[in-house]
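A single chain comes next, written as structure tokens; it is the form predicted alone.
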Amino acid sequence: MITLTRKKANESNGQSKRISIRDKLLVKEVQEMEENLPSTVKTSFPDSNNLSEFYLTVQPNEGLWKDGRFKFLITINEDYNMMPPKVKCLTKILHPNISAAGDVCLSLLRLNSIDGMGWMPTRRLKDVIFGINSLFTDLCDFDDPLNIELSEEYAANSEKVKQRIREHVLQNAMR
């Protein structure tokens, strides 16, 4: 894991690089996030010296997506925490709040949100993690979908859609 001490040591060894506000925030927030992860979530950092891009794996233990394994890429821009992180679902999924392209519909990932729950500089990475995890339980919303087609099918025949989702999990997202 990257630390400010290591960055400062690199500066004193002639590898001068300004530590951005984002990086200072991320050191603290990643540590806090790692200490408070739900049991159904795991993170991995492809480059331990870069906290601004990491993978999140959600493994729901209840609901329609139970026993699936869903991988997300989380990217944090330089303007964090004034702007929300970017989140992309990398696992093929049938979900009302995740598009076929992997876009995620979650209020706190939007700068301006109709419900007033959008991104604010007081939000933290752990809020994003808990929000993504909750998309598989209490925040799953067929009434305010990103995947409109799936939501319309659900309104017409919810049992059929639930069965399709379970089959899709078995085919595309098993652990």
The other form holds:
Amino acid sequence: MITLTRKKANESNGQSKRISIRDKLLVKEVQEMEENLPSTVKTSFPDSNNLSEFYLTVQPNEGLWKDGRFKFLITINEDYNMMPPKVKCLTKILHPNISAAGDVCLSLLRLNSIDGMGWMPTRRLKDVIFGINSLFTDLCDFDDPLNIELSEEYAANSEKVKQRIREHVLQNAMR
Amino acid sequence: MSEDNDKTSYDSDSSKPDKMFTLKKWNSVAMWSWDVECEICAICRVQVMDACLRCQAESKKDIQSKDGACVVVWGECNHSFHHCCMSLWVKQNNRCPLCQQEWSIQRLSS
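Form predicted alone done, so how does the form predicted in complex with the partner chain look?
Next comes the full complex, and the chain you just saw is listed first.
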């Protein structure tokens, strides 16, 4: 009885209302995302009651990172969908657009992007998933790097960098 | 035209049967919908003619006590959204989320 009254008191504080906007959007978006997953990615929810934090595993089937297994943590804060989700790469990776700390450079994850490709509330989780998946193929961009060192090396000797990436995948990110 | 042909053929036979039915009334039906670019608010994904997700989450009493209902806003680009949703977004970025044009209000629903 005591807990029930306390629960009701908390609900009337109005704190639960603001959370529910994000959660209402997520119920639809997570389902849509699951139905449209590319064949190279998998999702997993550590807490099935919480849709706002989950892991994404990408296993590219082509390109420089082919046969690797890269895990990302996706966190959706309460200010979603006015703000983009937060994405962190948890696997060690050599990639021009992913830093050593795991920060991901993807224009749709940026709020103020110059090219008009930035975050918009019309974007959905499935767009984020497609974006991250494409970082290993089409969206990989050595000319707009987060890992500047790697990009400079690539400009000097691209074959050498490609080989280094392949070796790094074999050592750190095999399935 | 075919009726005339039938008549003549039946006249010659002089065994014309009674009509099965006659058309007494013809009703045409028109369909209509709101003349808006997108009927679903692309921000909260609720129909623009309904209250937005945020207003729905608040109790109806609250909405009435505030400055009226959840209205629709049209931009110069002809895209429409809930006014509530759009005013939150323009604080971040003053562009239409659908066409990226600079956002300026064309009109509001009353």
